[in-house]
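Take a look at this single chain, the form predicted alone, given in structure tokens.
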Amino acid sequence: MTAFDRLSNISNVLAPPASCSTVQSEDIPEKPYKATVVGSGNWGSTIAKVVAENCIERPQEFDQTVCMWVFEERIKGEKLTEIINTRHENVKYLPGILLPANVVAVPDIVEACKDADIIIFNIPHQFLGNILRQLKGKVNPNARAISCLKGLNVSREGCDVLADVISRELGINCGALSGANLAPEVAQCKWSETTVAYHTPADFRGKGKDIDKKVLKHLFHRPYFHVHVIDDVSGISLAGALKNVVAMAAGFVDGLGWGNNAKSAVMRLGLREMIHFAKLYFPECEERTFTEESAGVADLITTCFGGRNVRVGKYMAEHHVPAEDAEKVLLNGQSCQGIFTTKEVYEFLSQRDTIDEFPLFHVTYDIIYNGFPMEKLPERIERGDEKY
């Protein structure tokens, strides 16, 4: 990135876009809401950029400083937090993108979150438990949260979406954000859309005193990042998790060179299984979340054509290597969530003797974990599909 590019980016961030609406008097809270982003991978850094731009643009509504918790690493001898705070670039996970100067990288998770009114979780979901243990009892009890995580919490007792886990462990209301959002494209301000889901809690303290759907729209919506706010937290959480399993299978098809017809067949069955899973175990979900929202079918399409899960699945097929090896080669230390979610979904469905109702999820697990031949995938999903 040249010096001219950096100056242009700064100008674009600091100057409100022409399409920006003026902050209305009824939108001004008693004190500006403070936002913290937990996570600094490519998607965490991108969301921090989006939020920080809106905080600059709406100073009466949002605190100007956006803390971003960063797992401290050294990059060529320098601390990653220091690089972000001085060069305003996450050189490891989002290189070439200038972050607004009001994004402040903080290596201490408690310090990053202690005064936040809204905490945005954006980490690989397998690390959530450890993060919540560190934060329990140490966050603002009136805070609210948004989960950008793509995964499920599976135990012998059942299956939870991660927004519910956050709510239960921290005692704060949590919604979710998910959509057809490849981080590099959003970071480059290429137009896209997303879905935010949020239930107004029973202890809502009132307009101007608490986070509501309108505040969330103002926090996340950008001219290049359009937000639709709905109620279905479970639906968009499930869609965001389960589409990664489908994307692994789509990657196998890509790697085998079977073409777009075969990939479309995998995606069709995958969407069907996603909806079936939701209806069976989360009956409060709305089917239209999967068929009409960015968090549903649009995210499935994007992930199966351009996400990290499809890339890992393709590499597995092309190079005949295990999933973990493909992840290490391709993702620069980031996680392929489909590997973990495939196992979690399989274990949950197996415990309930319903795995045979999900032939695509089943065969994807067998390919990743049992070495089942990818070339036999059509046989498995054809037989299973007759069960519907």
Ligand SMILES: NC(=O)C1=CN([C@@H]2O[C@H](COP(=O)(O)OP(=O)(O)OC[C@H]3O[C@@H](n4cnc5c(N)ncnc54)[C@H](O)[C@@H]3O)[C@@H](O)[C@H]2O)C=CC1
Second form
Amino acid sequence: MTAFDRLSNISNVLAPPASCSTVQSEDIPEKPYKATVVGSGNWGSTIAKVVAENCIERPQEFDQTVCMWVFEERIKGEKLTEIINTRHENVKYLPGILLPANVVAVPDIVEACKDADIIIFNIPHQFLGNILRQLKGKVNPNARAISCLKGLNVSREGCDVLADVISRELGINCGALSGANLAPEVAQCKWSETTVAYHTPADFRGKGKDIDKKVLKHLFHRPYFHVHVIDDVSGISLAGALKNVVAMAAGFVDGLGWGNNAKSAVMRLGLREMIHFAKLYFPECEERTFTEESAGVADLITTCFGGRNVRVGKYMAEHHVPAEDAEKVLLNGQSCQGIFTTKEVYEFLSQRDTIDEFPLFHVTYDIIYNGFPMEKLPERIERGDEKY
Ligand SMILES: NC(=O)C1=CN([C@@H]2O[C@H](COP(=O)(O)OP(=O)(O)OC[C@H]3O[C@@H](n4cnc5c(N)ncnc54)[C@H](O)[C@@H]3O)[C@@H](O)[C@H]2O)C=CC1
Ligand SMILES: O=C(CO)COP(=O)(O)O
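Please supply the coordinates for the form predicted in complex with the named molecule, as a counterpart to the form predicted alone shown previously.
Next comes the full complex, this chain leading.
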């Protein structure tokens, strides 16, 4: 039985009571929008859960089935897709959380996306290029996308936010979702906020026919997951990527036992470098995205206190091991994006000859990749901080 054979059974089981629906007539589209999630890691599975809950509550607005593309692997001999579709739990990447039965795990990326009106990308960013190559020319040309990825694309040509890479490669408009959202907390329905950013495209087909900001709010907002929708796609994307570099440095401070004041200093300078980076290379960004949105300062704080990046940095300091080893020991297959982003940011700033304007990003790179002693971090950031 394929994943799709199961869909009709599932939607029968899930037909919601009429009282569940809070949809107003103006929100009802010509045909319910179909959402697909690409990715099934810690955050991918959590966002699939959030979206699937909303699809159940809004049957006139959204198709009842949410396909979730799963990078297939075997867990004790069983396929992960089969486990998800029968037990409704992602036992590897989001253990202990029951996924709604309308989340259907699909191992074939093209099949998962083929009828989607909205494709939500949620994978570690080192895998994005390969995914887009497989999807190119195969998605509905009228589809829209949202990137939940936190990372950057750096090449010889420059630096792009990932929403722009998705738009360019697939020819579909792409916004972003980013915020102070540690997945295990959101998955347990603990209250949090997030930021969604979306530009209505020039070829917008009209209300009821196309995704707009209100549809996105309905798709992602939950009583425990408060969505604020803005325009600044580049701003929330950069903030989500760059805070991972700062969190690695915050982890070094934790591991060295230097205390809260030192960690706050690193976070302060980190926020300053994040904003400086945005102003220099993405002038369309708004500074207040960094200082006022969940995707800005709040995400920096939560990641530096409870995220995987800070834990990896701390482990490196405590055990004197390379970042990749710490990632393997701590994360059971999950990914620490700060390791890649630190390198990508360093390479981009070096190409542009501006690395000296970013002493925290620079020393974090030197610690992870060049064996620079982390105890000397203050010397590097004190000196650099006075330059601008
Ligand atoms: N976990 C979290 O708390 C949050 C994560 N994010 C961001 O969301 C994005 C996705 O992160 P997570 O879902 O947490 O992923 P994760 O860190 O749990 O990564 C594991 C995922 O990578 C997949 N994978 C492994 N090898 C692969 C391959 N060769 N090709 C394709 N996929 C492969 C695995 O199947 C699994 O789904 C990242 O950019 C992350 O920074 C954003 C907010 C919160
Ligand atoms: O982005 C996140 C929280 O918003 C998750 O951060 P980590 O990847 O460090 O766990």
